[in-house]
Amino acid sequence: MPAADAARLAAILEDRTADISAAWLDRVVAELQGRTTRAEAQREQAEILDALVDGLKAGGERVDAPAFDALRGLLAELSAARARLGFTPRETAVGVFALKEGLYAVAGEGDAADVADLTALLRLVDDLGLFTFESFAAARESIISEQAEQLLELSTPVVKLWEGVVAVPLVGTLDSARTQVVMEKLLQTLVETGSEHAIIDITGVPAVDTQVAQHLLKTVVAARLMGAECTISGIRPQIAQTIVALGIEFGDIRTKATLADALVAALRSNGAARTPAAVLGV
């Protein structure tokens, strides 16, 4: 699109702003059905239109042109905000695609030259709509990734059971990403508390296969490098049978059937021999 054509398109948008905006706004409000106020939609629409006109005046020919940097930034921010608020891709992209409603209305009243100009503008709007959709998808992926990390943090707590004894109660599947989080949190807690014993409780792990066992061994080795002895608790009969059938070797790693047994063993290793009843306060 030559610079002269871009300037002519900007002039059309400025001359017919009222007509274009009215049809555009009606379509957006109808599509969003109360998800946003008319005043808010009108404000967003005005910002988009102003940025589009400025880009055209600056000679912008394609969506990725430097002249449209401000417009792309505006659409990216809008897409990210809509993604955080739970809008759908359609509800987000309609804010741009609905501009075509206003352009159609203007095209029906213009001459052949205006129609040709508006056709070029419609193609530009399509590209802007696709950019908005892609920005929304990227923003939503980022949000999902952040939420997954937060859930991972919450699902792998490290708790102090006793002076010098910490525990990691695992629930659910243990994969590589979660193992890394467990290691980091466990090692950090060992440093902060100066604990000499760590208990990894797998009562809530539904199944133990070779991969899960490898993840457990890595966590134990990492804790040992920090000077802490590890005990794996929660070895149920089914888990024990699976471990034997798979030929998994835990070597000299201490294992216990329950978390209470592991805590008693840790306390006795500290020289504080107690009965299970005393430890549990019963």
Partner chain sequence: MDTVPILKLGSTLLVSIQVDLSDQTALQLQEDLAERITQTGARGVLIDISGLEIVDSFIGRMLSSIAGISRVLDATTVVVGMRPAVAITMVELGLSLDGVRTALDVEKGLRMLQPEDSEAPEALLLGLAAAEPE
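For comparison with the form predicted on its own, produce the structure of the form predicted in complex with the partner chain.
Chain only, nothing else included.
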């Protein structure tokens, strides 16, 4: 598409702005019922159209041409914003694809030369739509990885229960990555607080299979190597049944039904005289 054509396309868009925008806007508003206001959609459209016309005037032929930098930036921003607001892919892409609706409306009345130009424009819009879609997917992926990271941090607090006793309340499924984080945090806390007892509470772990058990065992052995005793607590009846059915051996690792039991046991073996527990007469 030579520069002259691009300029002509820009001219078509400028001449028929009113017609194109009307059909475009109608389609977008119909698709995005309730999600966005007409005024907002109109403002977005005006921005896209301006950027498109500017790009064409600058001699832009393909979507990845430097002339369309501004337009691509605008679309990427728009898609990212929509991804964050929870729009569906369809709702995001329709903002661009509906421009074709406007072009069809114009095409119906034009002569043959116009039709050829419009076909070129339609192709351009298709590419823009695909670009929008890509930006949307990229934004969604970055949101997902951010959230996964946050979840990893949030879900593994190590709390000090008593002098010399720390606990990790595990919530959610255990996988290798999480076990690694839990293990590191727990061992670090053991060193920092000088605690000789650690309690791993698995009340919030939905299921224990051989792999999860393996991860738990590793953590306990690592704590032992450092000189701390580990208790696993919060084993629900169903989980106890599964553990036995699967033939998982916890060996000489101490297990307790509840966190409270584990705490009492830890305090007892800590030598109650050295802890505040003695004061309470536990």
